[in-house]
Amino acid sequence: MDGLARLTPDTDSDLLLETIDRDGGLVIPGLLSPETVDQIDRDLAPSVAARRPGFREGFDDTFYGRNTVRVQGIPAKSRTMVDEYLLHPTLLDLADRVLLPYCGDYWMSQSETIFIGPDNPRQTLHRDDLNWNLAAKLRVPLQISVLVALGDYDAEVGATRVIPRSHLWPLDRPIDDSLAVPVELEPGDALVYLGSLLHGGGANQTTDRWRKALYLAYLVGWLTPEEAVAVSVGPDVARTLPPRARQLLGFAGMPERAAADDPAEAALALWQLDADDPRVVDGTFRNR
């Protein structure tokens, strides 16, 4: 239905990274077990509950989605989001295949839960990579998105549209929504997509359903992430995660690559001073 490859999470790498480079975005079924899609979700619920629909009052939210929920800051409000999803050794390697070629290393761009409520209308057909506008002419990866379905994720209740293979296509081609097709998961399935496959919400068109997706991005190195993550997460809760974990999240030096053999390449990581071991302290960083 949605022209897009459903390949489980013990599929060899070699066959992820060919269906991502060729149709821009697949499925992994059951990305995230039942009782980690419940612990998330439960992680999550006071928080959603407390913020209101919409991005921000006076906002034109055509493209936030008036009655959508998100909340960012994931991290620090869902221990089980950071180890079973942020550091899930599929996606980690996928991006390592994508990205790795084009940086120093990468790092979480965003996370947050996109709750589409009833009677949210669609959203525009866009390309994540051109939140980076210049760097996205280069024409090579920039982010890769995950979207995996915590509820409800059909058609009719608003899941993610999406144009197979307009990866491909040149950037001032002009979209026909017509081509789009939904993309449905069942709870704990994740949608994986490159940051220049053209996609969109869908729009909800239920009365009493909402349509649940928690989103993350990885991001190379050398562009700045659209979420704030090191302030939303904090040093206290940083320095209570795995090493890499910390790494994606802004508090540790990437390690450089190539170094003694290329030092334009070393540079792509994301600092020097504090690369050989950054350690967090009372919210700065020391040196060895």
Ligand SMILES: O=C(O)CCC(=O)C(=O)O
Contents of the next structure:
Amino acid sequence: MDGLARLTPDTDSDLLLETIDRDGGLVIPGLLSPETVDQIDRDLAPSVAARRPGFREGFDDTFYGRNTVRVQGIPAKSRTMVDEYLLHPTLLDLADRVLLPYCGDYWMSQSETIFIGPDNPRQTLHRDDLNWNLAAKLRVPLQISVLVALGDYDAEVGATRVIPRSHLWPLDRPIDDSLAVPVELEPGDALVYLGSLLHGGGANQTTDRWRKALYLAYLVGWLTPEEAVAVSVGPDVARTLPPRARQLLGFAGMPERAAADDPAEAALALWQLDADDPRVVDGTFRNR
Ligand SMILES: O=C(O)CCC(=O)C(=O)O
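Next block: the form predicted in complex with this ligand, after the form predicted on its own:
Below is the entire complex, every chain and molecule, led by the chain shown above.
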């Protein structure tokens, strides 16, 4: 028993919303099909193989994992990730329900492999929202994170540990690590959680297996994403993607609010490109 509900991708969105509001997270078994998992894994394999584990030379890797492989720029490396994961209707529907009451639109904060290798110790429990420390104090949803299993994801190999319902705790409540429970997944299953939920990668206690996850997060559009997504994807790839994907990846202006009657307010636009909207990365933008 991992303490989080398991609801299939076709579950009514009211129930998904009610569950994530109550527990801070949930598991969606079979979010991605076996074929999709295989394709994404194949697409990312060359980049993963080329990457040395650990975060950055000379950097304290305790948090990011000294034997953990993190590769970003995923939408440029796997079209299947864009079509089947980033644009998954269940995830977008949930993100709409959770985030749109608090922003004009949301975007991708980051997507990266989190492949935890043998002997990598457990990660400190944390809230992803603390990337935006001041905003976290507003106690409104800022981010929804997703970890999809691309391979082994049992407790021994480092399944994510979560404290169910900790998103409701006061931010200064001491963190009791013994309350954390591992969330075991099968390939294609997804752990979906609010940025306010306490969680962390588990220790990989094996000598020969890797815990393979592909992380993805949707963030309210008035906060700076963790990854410089538009740079890592680039306009040449963006041009080939569907409009909603381009928007999520930073190739469209960001409405600060849904609608405005005041003409001055209506003209406001975040994430501009000259007087234009980055949407014109389809080729019509000219740097005047
Ligand atoms: O790998 C995991 O299970 C969680 C990773 C995480 O929360 C992080 O690196 O911020």
